[in-house]
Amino acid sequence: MRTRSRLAALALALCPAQGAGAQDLGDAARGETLFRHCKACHQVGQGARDRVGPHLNNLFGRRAGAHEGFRYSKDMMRAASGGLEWHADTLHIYIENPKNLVSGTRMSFDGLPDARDRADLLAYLRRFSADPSDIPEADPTATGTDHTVDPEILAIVGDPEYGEYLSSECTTCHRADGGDSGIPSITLWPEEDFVIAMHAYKNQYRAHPVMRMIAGRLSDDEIAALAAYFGSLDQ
């Protein structure tokens, strides 16, 4: 209960419009454009699936960490046990800087500092928290990937034990416990997303020079093994 009180006080201090409905939020059309910040990890709309992050249908009014089938970080589950729920007030705080609300969240996102941007994005997301039969069409398959990968490569079944053996180079920068110290977490990703991202570096579609070098040295089987290992880590 003490955690819930602290969250409520923080929400009131930073975003007075507690419990705001869609009509009190922003411009949903503009919010749809801003959703590009979210597409790399989240889907929304009919047919949306969990990817690096959970899908965002029926987000408003949901208890944090309660989306069935998605593996949340321990810190998110602790916040949930303290009473955190997703409403306009708490979402404003979380989107401004996720670590303001859940310090150990795996959500690798710097946040939206502009209050209007947050209001517009929330107005867009609010459209998808209606009765499931009324959830509008969107583009749930847009996950922020910037190229396609041969289906035969995506079909490779990685060996997580081999991935653990290979992982030491990754964990010189990325934390195996899912923490984010300025470098995005790579644990518990869907294996397909991990493989697609690594091949984007391998094929020079993504610009990070170190990641290009590392991915360029890895075979398709080694990338699949790393995907299997980091996708299986428990936090």
Given for the second form:
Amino acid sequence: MRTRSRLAALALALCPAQGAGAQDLGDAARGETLFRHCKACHQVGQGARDRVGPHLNNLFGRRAGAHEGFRYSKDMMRAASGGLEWHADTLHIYIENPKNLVSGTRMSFDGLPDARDRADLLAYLRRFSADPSDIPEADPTATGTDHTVDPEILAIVGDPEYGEYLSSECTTCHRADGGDSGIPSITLWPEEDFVIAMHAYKNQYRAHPVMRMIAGRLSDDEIAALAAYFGSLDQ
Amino acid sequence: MTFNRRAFIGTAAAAMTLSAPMVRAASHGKPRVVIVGGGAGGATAARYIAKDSEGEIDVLLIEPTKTYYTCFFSNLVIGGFRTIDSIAHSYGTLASEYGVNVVHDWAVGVDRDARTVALAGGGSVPYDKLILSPGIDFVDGAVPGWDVTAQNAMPHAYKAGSQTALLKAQVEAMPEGGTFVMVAPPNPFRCPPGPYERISMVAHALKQTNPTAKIIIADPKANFSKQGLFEEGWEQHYAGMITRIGPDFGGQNVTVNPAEMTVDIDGEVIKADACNVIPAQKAGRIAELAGVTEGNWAPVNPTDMSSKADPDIYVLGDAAAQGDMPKSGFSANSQAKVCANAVRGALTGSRVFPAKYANTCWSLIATDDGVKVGAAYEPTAEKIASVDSFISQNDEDAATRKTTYQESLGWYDGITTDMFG
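Could you please show the structure of the form predicted in complex with the partner chain, as a counterpart to the form predicted on its own just displayed?
Complete assembly follows, chain above in first position.
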């Protein structure tokens, strides 16, 4: 628990006057709206599954990097072995700027600089944790993806060797080792999420102009091939 | 319904293997690829061929410098946003992790019949496939009064490193209210937005320490890359500081006198306190020595970057005449990966996939004011042709511009990792 107490002290030092310390519950309704920042990668609520990021049910009290079946970054595993646990204080620090706490995390998120936003978001998230207990029995699943893709497209089995070749176009910007300063990490995503994201760009549902262009000329099979390749990379 | 890409490609690859049998050099056990030039094209090609062939191909990289300074982001050094050390890279990882044989020497000749490359240090190396990625050299006499002996007085800073540091120092040493002159190059040249990003960075540096200084650009071109974005940014950040003299006012009619530090623009003589001469450009000299150039550049086939003059030679990056792609590090890196796939296929029978090319150029106008332009390209019968493009918009908010700048930082990490490992 040494890590946690050190981080807790840091959390207090970082936001002493903002009244949004670890004990502040925040406004869960507002937090639900803020969760839109997270939804592209995380699910929470009934039936939530791991996507690009792990699901966030029972997050409070969970040891970092310990959620079974999810492939974490090396740095997250290192932080976990150093004793990092997720509580309101550590989550505050992490959400403010993930890389400040776990420098090599694959979580591609700039952070919420406003302490009130963080408190509200955490108030929302702790509704889905047994400790502190507040699991809403019939809360609907917060969906993790921003649009749907034809099941036939999702069913395409990608050719990883072709994907490896195609990936060389991606690695001009996205690092193959999963590092992400300024440009998000795209390694170790579930294939389905990768395919959905690429089709969201291809169909102009997502805004980024470079990605619209790159995805726009990839065929359904090529997107499946890329998903297969990136999903298969080691950390 | 699931379309089976694997079976389809497998058939195609088998057919291709029959028509392109494996090549084995007589002189040694493994096929050898020699690459001349360790920049965005050559380093990328070396890394990909070595990595993907898993030891089946000998990769030998000839590059004279032991420390490579990327031209991209060198303007940011002049602006004070990066240190010179932060754009320096070594070839150590290519050698130690990927087994590339890095030879620090100049390639001074190519014997295409014998398939050997002569080295300045003596001797020669045989190749099965030769990849030339030599970047640019300057056209002799392009700017009357200037040659490389004048590059200390009037730096080009268009090959990064000592020239970058020199130009930065000269900008910093300008007297209060002094004049910076840039002689901009005619098309085509390396990094189309480069001169104008540089103007932005010089203006940024001067605004901090010497805000009454003036900047004059003599430009032979009527238009330039991202012109609307740059001009809007200059007005916003550096109002009244920058004057551009285009061809309608004689911007192409320039003579310099490095001894006197004067620049004659269409008959008007200007005293310069710092002067950046970026001459007209041509393919790096080894391309000409290899006999694969036509005019100033080396024509290539759009499907695989092979030379139109010799099927065993490939030309990457700035030196190549390929069609619509701009001469940029991003383009060279993109071309290198298509070429690496083709070369490996020709030498080992590995699968060859269709060429796809892309480019994006980010430029920084002021602190956190980043813009970008880019396009996707595909081979046609005649050339590499642009199929889709985008550009930053004039009225973007500050958050978008900041994100674009941060994205460029991410890209820098990405591409340099892709080049050097």
